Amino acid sequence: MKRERYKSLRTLPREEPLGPGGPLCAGCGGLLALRLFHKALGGNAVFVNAAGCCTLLATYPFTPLRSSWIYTAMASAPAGAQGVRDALDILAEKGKLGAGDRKVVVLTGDGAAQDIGLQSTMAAIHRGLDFYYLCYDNEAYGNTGFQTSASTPYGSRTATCPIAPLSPRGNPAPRRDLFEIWRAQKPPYVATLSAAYPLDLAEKVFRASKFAGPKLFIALAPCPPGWDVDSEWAVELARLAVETGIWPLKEAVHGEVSHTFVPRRFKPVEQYLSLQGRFRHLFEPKRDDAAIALIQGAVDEYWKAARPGGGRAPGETP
């Protein structure tokens, strides 16, 4: 799909809906991905917040956000997204809000919307709700110690999933498939984003405005204290998982499925592995060839199946 709004990074707005002296962790990919994400949309949003890292945004009386926050249990945030829109609706129908649509916007980690709030999700998809999702995925639960969640990929290690001797491979079981799970329930869109390719990231935000109901976004959120990385290797990191054929760029407009980038040529994913401590067992201090290849054949067998398809063309600048 041809890209309409941003075309360089000049294009993106100059406005920061974030301002500094934020409490979350140096490095945060998800704080990355939120703040582009918010500069896409605007700052005319109420962001509805499921327990995870970026309540941390919000501790009472500080914030660096400049747009409205609401605070909810893991599991409910859906639930309170349904509220704050039919609160605006009616505001609106009698005359008392002011010009401009205000978005909702449910921001959650992955173990919200993988595991303890997809109850709820559900039936907020099922009710067609018109409400933006934004899951900021470091692929485990990140604020309370980094343990497994149903995002932790195969080979991970975790709080949960040790190297011990009955696990010397970390977490035994691939990552569950958010983005079909949404795509199987028929919302308009549904998208895939990466912090590192934010012009990629904008465009999906502006395309997904132009419908109504619900609308998913997945960042992969590198997280330099779980995944045992050294902070300024968040973006390289973000990069490097879609270079590895490991994170796809894509999107589903009403269920159709294309990737709107595509490698020109793939590079192993031992360069995007063996960069993290959370797989440093895959290396050291005896190589695992065995789970390196099943887990580079999981990504071969994804590309292999999603081609031919739509999208770019392979090596097309996002």
The other form holds:
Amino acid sequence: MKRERYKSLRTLPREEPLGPGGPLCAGCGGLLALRLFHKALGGNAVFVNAAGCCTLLATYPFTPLRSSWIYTAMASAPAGAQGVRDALDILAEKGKLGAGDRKVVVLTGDGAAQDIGLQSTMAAIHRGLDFYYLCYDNEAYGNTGFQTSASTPYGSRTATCPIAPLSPRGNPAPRRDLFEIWRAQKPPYVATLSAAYPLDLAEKVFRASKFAGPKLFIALAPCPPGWDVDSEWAVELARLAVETGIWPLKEAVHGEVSHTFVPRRFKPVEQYLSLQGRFRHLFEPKRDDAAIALIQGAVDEYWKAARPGGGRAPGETP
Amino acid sequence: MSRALLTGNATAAWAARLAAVDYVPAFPITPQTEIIETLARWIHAGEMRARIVTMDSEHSMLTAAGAAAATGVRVFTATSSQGLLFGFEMLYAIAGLRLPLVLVNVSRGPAHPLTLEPDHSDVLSARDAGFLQFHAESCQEVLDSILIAYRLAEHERVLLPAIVNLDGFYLSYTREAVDLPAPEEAGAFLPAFAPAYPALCDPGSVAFGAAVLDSSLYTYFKHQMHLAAEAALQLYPEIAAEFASRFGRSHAAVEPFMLDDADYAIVMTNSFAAMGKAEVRRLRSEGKKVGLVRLRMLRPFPHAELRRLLAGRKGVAVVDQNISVGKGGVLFSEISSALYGLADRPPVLLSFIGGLGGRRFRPGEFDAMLERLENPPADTARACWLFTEEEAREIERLLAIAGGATT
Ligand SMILES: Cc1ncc(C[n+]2csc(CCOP(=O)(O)OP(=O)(O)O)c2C)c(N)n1
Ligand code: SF4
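Could you switch over to the form predicted in complex with its partner chain, since the one displayed so far is the form predicted on its own?
The complete assembly is shown below, putting the previous chain first.
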């Protein structure tokens, strides 16, 4: 991706739109993604939130955001965004809106985005709603104690897919590809993000801002308690997910996909998996080569298929 | 002012138009569809200045409704039955966020068994959510109640949403002559929406519905909602009186009918009360001292008014068009609790379940009610289900065809 706005970390906005002291876990990747996202977006936004960890941000009487906030329900933040957007437009038409337009942002976890809220999300995209949608993807229902969601990857241990004699590999299904589900509707902009790549992230928010209509972002969000890692590993894992090819950084403009960052050399997936308690059973007490090969195979397949679209095969140098 | 022959549904649409609502999120369900179709027609023809959006469900519809109200516009929407139940989570959210919008419910029994006809179980299930609740008997009352509901809901001491209920089919598709105020007259009674608190459109950070995990804060906010509903009860007569002085129609929270010297009272709600009134008139002509009490406002519950009207009667029959399974009629419970502690409370209070799924009251059933009031059974807490021999025989016949047991 050719950078148009953010050439170095120093070019990122200085203002902190998100105050400190929230009750989220130390090292929460979702919070980090939100902070960077909001920095790039600027102030004067209305965040429309679905139930999840980020709901705890605004704990009465505090709100950590420079922007406004409305909590809806787990299923329907995109419908809430519709109401806010429409009302703002109505007020603008009547000349009742103060200076500057407000952006409307849906903020949800992967469980809300992929499962209970998929219907309202699809409907908002279909209606061409002019909004931003940030899904912080910790690959499970984080807030309720890390249960399996449709985003949970194959082989992950979760609270509802425990490692047990009848389920030695944890979650048996591959993660559902939300990027592709969104892209199929050809909204003007869809992207994946990683908090370990702040310039890529900020640049994408900036590029998206030029489009009217749905602007969708999925940020991989390492979750220390759920992933069973120490807090200081969050950013490193966000980076490794990209470096191993597990989390491709990409965007789709009107459905056309391009990869915005392709590592020179892909690291083996086990470097990413082995650091996390949720995948420990794939390595201890006995290494599960078949499962690891399956996960590696899926990543290799992905990148093989991605090549015509501008990606590079694992191990290939540019 | 003009006069038009309108269905209950069309009247509800007219009320929204006269209330100059800005926003209508919608989702279809029989028998409510005519309301949103009428509004859609007007809005798309440029006859009414508002925005209508067809959402993906009632849950989304109510979410959008609440979010728009929070942002600072006047919102109207409508549903029925399973639509109301599907959006249920958002009823609590909208009321808890203190967003004053109006939702019309066209009563229809929730499945199963499936019916398109009225049964108030849908709307009564919403009675604890924090919505004010009005139940209309006539098309005219649908119009008036919606305008009054906005005034009350938006009052700075109230700030609670309201449901206006009308019976499916009986009112939704019945045409009656309705007086329609001119837009200026309606506007004089219900001025343009001015949100009471800084909304999401104001600069700076505003948080709506922030997480409250502390039990005492949670209790405090619930208590505030309760006080707001009580304030609505106090304010209602004032607003209804102003409405009456402008439009000449008075709408008490509880409406007495031929009650002055009545020994016995029958309590009803909604459009079926019109059938009840006709029966009361007939019984009166036969020299029976019976009257009727119609509850127009169910939330906040008009305790004092109801007590005043029922105190000293020999017997009261409550007709419920709903069933709280395993308990009985909802209104019966509500009225029993309202009368408990009243020194001269009626010694006999009986429960009747009727009108479910649109079942009409049969001639003679009101005589039976009165007879039961005069000679009460031992167990007065048990509901009496209104049913005729003929209906029972027909049911047996159908059960036999289906291969079911006949009892
Ligand atoms: C209708 C409904 N069902 C269940 C819940 C309980 N709930 C609260 S948060 C949550 C998990 C959300 O998961 P996700 O969207 O992935 O966000 P995260 O918790 O990971 O931030 C659940 C199931 C709820 N709030 N509402
Ligand atoms: S549980 Fe995970 S997603 Fe939730 S706050 Fe903690 S780190 Fe963040």
